[in-house]
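This document starts with one chain, in the form predicted on its own, laid out as structure tokens.
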Amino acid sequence: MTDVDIAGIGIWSERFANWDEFRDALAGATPEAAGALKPELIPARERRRAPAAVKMAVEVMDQACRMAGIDATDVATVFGSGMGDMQITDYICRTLADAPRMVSPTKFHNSVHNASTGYWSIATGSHLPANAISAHSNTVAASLLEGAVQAVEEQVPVLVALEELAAPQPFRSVIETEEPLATALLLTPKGHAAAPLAALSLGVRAEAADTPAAMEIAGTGFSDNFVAPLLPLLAALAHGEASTTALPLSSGSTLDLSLEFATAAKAAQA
């Protein structure tokens, strides 16, 4: 088992823009449009050119650091997305087919899978490691395991950011995601954070896991989003409830997540 603490959380969708609004949605409030994404860490000029995937990631990463009260320059990062920026991929493929010389240099620049970690590192001035992972539907498990092991082995806070965009039509045969979803968990070594939200234990077993049942939140369309399997754990965090979650890590292995709360952390969630 690998044991870490969760010190901060960030979350964004088109229905709720932060952790408080997510908790309201869980309590039965009807989610409304979250409004335009304007992550403050990215300067206005760069923000206008940044794609939605970058804005989503930077927004939730900033939220998690702010909640934890940890300087963004002091955290390593792991960014995970099963399909990457499908919107830009679709644009580039269509443009290459019709008018190859018209591909936008800015969109090409933003098409790489680690674009979000690049924007984050530049915006925060961080020199700590920044990794990017893509493992299709196993991305959440792979990213959390990478982040937790790095936090323990290197004894540094690690910010794990996970996101998936809505899928344009050509991608619907692979993933039928209707709405984008992004979340971030700031994982710290045991004892590093003064007041962690919860303790998280991660273990790997050599057995295939069933695909977790989709968690429904009224008014949203996350059922096929690759980040959605993490929603039950986030709901348990919001309610201050201990929980166990099994996520597919590969075709023959499973990542088991166990969430526990100290008395003080549990009271803070109420």
Contents of the next structure:
Amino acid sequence: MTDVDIAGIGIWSERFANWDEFRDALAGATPEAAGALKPELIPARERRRAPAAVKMAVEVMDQACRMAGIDATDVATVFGSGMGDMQITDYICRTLADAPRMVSPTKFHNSVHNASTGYWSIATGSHLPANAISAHSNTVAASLLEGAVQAVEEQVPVLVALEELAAPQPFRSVIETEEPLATALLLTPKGHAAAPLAALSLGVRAEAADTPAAMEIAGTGFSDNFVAPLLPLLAALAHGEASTTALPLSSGSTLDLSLEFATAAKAAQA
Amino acid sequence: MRAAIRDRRSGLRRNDLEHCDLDTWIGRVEGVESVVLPEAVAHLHSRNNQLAWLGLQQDGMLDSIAALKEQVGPDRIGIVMGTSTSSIGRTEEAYRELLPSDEMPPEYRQPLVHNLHSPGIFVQEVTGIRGPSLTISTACSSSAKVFASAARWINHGLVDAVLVGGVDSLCLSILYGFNSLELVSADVCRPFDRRRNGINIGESCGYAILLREDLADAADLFLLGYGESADAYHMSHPHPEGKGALLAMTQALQRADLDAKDVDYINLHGTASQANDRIEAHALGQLFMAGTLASSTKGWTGHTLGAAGILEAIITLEAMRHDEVPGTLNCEEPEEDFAFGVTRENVHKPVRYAMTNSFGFGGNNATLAFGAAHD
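To test you: the structure above is the form predicted on its own. What is the structure of the form predicted in complex with its partner chain?
Below, the chain from earlier opens the complete complex, with every other chain and molecule after it.
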């Protein structure tokens, strides 16, 4: 087992823009249409150049660090997205098909999978390790495992950011993600955070599992969004309820996630 | 590869990639497009996976994996792959033939190909390894970082062994993308040469097996340390003082419990871009004594991006195993005012401790430190 604490959390979708709105949505509140995403952390000049994928990630990463009260320069980062920035891939592949020499240099450097952690490190001044990974439909499990192992082995807080974008039309042939969803969990080694939200245990089991059905929140199940299988665990975190979740990790392995709360701390209520 | 390095024979050629009219040199692997994937993984067809399959068939790697599965069991082996662009070349093809409905033509509807984990999925399916599997994509440090993640997995007891790999194949996104940043040279790339004016793009694939130390009786090469850092400076320009590069190298030395003077050879990132080589030399000058063997091997291979980390790790390990240190091909008129002078000619010398640098866009840096066993 790999044992860490969850010290902070961030979440964003077009239906809830932060943890409080997510909790309201769980309680049945009707969502208002979200405004433009403007992560304060990125300076306005940079924000204009930053793609939506980066703004989503940096927003939830910032939310998680603020909730934890942990300085952004003290955390390593693991960014996980199964499909990456499909909007930029769509732009680049369309441009290459029509007029390849017209590829925008800014969009090209923004196309790297580690763009979000790049902007994050520039905005925060953090020199700590920054990772960017994909495990396709298993990205949530792989990213949480990678982050937790790093947190324990290196004894450093690891900010795990997860996001998927809506699929542009040509990508609908292979993935039908309709709505974006991003979340970030700040995982800390045991004893690091004074008042963590919850304890998270991760265990790897050598058998295949099916992806659990996503729960419906705020009128959507976030169909075919690879982040959505984490929603039941996030809901349990919001309710302060112990829970277990099994997520497929690879074709022959399953990640068991167990969420527990110290008796006194229904801290996610904070 | 060893013969090409010994004979100073470059793999670079004038750009002859289909659909690409740029005036540059490329490191194209001959015959990738005619590699046939095994029937069971035919649905994963892409140039990148063809190259991944070609790589798996080198140097008895498939036999080594089969033996490893016998030794520790397929559940106790992990896969960590590194790639910059994965199978995007296949996505580019699909976009060239989009239907009027804006859909991909039926033969391109490959959900497990048009994504960043395509190499990890391919390697998992074709090898039958069943443990945790993921793909790292941090631009040009991707397949250096695979060693760091794998080391953590093994130290943590998550698995007993990890198959690490890196694969990146030539595609238009990368060629025209780097061209848009004016980083592609019309000449052969000349790392650390005063006439250097940009990079040559290459493709490559490499693998290594990392095994828990007490299970590796016959091992002669060891991963001693790694360093990972962020520049926190700019998306496509390295930190002017080489801060991230220096941090990565320093951490790798610390984890390996080495002093800079212990290091016999450093394989450099050395892309032949104006900025990288100047800044890397500046960082080296702060850590290493003049005369330490250090070279860029990109004059042989071009810059193979997300696969460069493991390619250059393998070149470094080969140098350690055979006491043959590569020089810097195409560096004929070295920069004289650099803080550190690189090794130009190949050198025959025992290498006990060595390092390799990989620096990527987003200011993402990784350094690996290796050690060779005593004879």
